[in-house]
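There is one chain below, alone, in structure tokens, taken in the form predicted alone.
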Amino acid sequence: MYKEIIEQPLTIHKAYFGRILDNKIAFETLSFSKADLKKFKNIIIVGCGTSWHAASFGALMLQEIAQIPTTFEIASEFRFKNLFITEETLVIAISQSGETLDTIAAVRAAKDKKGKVLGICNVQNSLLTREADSCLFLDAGPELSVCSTKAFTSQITVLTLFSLYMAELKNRAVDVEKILFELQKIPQKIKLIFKSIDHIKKIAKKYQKFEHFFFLGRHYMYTTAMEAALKLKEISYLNANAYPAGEMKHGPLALAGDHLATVGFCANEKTYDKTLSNLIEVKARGSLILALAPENAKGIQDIADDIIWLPKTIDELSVFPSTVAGQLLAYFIAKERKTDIDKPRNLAKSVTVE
């Protein structure tokens, strides 16, 4: 794991290599036409656990940037769920393994209500790119931990390429150039956090003694909190829960209290000052708390117990580092309550069973 999370500067870029040129994005295996493209009236986005969120991010994405209405599913409640899927419905599939079967199942259901699939995956010729209209390689080579790291990093990069080339096709008023120089950037950023490895580390140390978390974010950091709190749960076995930082106050804050630790994700401009207040409401019943936040941001020094600085991006973009400083996170803490990282109990790599 801890290998392929240091490997994600290259994956990223190799995600996204040759698909930008001049500015304009071009897929060298999507079998759309870009008339095919436009014709889709609404997407939807199925994958599960870490494609899962990926998937959210996807959707979110989509929404903003190229304006199309967008929801994401989990896989293996799709086929039970009466979705408006017609002809003019693109679904997308995401699996690293291209043979998870609940989303194998749930591309079959959306062709036989005529939809048409776009396939993400790692894998070339497995049963996803197969029985996909088309698809998407994410060209990140094999990963063998069970906890996926570079496989998110390198999902969530084709998926806002997808959002750039389709908000050009729809002649959405977006900055298309803009987030590409961003995203063009993001490998070295990832570089700088590894440089904050050991200050992460003894933040671990501390925060392995918590059996109990709450990860807490807004907009595009509740997608990170959902898979940071995954991360934590696979590999050190302790119960992490992820909600919208603006939910504490709708029940879960009845949980606050000095045995629970608090995770901050606060990389998303647009909703920082809320979160912060939401991070208030949570210390005031005695939690500690944990925030990661852009460097020289204002106000979190007050609340935050600890913090880990993150390289200022993009808000459409702050997913990347927030997430590997999140992997890092639980790998360390992991590694202090001496857990089977690679192979967690109770887990495989590719859930081919329903």
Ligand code: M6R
Contents of the next structure:
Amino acid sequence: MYKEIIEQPLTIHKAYFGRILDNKIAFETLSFSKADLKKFKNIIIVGCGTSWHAASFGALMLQEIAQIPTTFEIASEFRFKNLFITEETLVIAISQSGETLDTIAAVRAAKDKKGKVLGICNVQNSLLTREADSCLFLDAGPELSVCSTKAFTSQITVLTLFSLYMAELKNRAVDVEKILFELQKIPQKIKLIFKSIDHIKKIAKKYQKFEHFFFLGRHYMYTTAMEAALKLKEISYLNANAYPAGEMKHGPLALAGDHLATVGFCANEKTYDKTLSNLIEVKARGSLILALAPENAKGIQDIADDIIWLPKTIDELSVFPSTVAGQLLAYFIAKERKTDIDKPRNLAKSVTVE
Ligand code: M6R
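Show the same protein again, this time as the form predicted in complex with this ligand rather than the form predicted alone.
Next comes the full complex, and the chain you just saw is listed first.
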């Protein structure tokens, strides 16, 4: 897992390399024509686990940047729902392995309803690549650790490019150049996080004694909160619950206390102030607060007990640095707890059964 975390500057680069030419996006393996893509009226993104978290990011991007009605669904629920799918629906199926049975079942259900399927996959010649109408590859190299890391950041790279591609097709007023420029700076920014590894190790030592965690974030940071909480659950066997931070007062706040640590994801400028208010609420109930915040952010020092500073980027890409820091936090907590990190109990790398 550690090797795969550290590979990410390279794997993110590989996911966009050759797909950005003179600030234009091109997908060599996309077999849908521009005319086909223009016809889609709605998009549904499906996946399981980490790939579902990538789907949540993709839905925000496609909705906000390309302004196409887009939702995301857990693949194992997909076939039981009577979702609105027609021949003008694009279903994007995300799977690192391309072998996850629930995702394949969702693909088949979508095709039964005449939806068109675009796979986003890491493994060439996998089942998904054969069943989808078209496929975009991550090119991240084999991911061996059960806990998915580099596949996620490659998935969100491809989803960023695809959202921008759709925005251009639909003539949306979006600064594509700016987002592409920022995307190409992400690998360098991830390398900066690696300079904080000693600090993250110290924080892991302090927080590993907690059995219960809240992982809180809003807007793009909710994706990160879900993904970082899953990492911690999988490899540390700790009870980490992710919530959109605004939900606290609707129930979960009853759990807060000094037995519970809160990890607050504050890298999204749009929701920064609101997230800080939510963190104050949990702190007032005795919870220790670890914040992941962009460098030079104001106000968080007065609230958080500990801070992991992140390189700043635009809101749309804020998931990249904060998720990598979340992966490292989970990894070092698991190391402290001496678990079998690459083969956590009860889990398999690919889930090919229902
Ligand atoms: O191969 P897939 O992306 O389809 O796998 C989906 C999930 O099983 C996978 O992401 C799982 O949640 C990981 N172990 C998370 O780290």
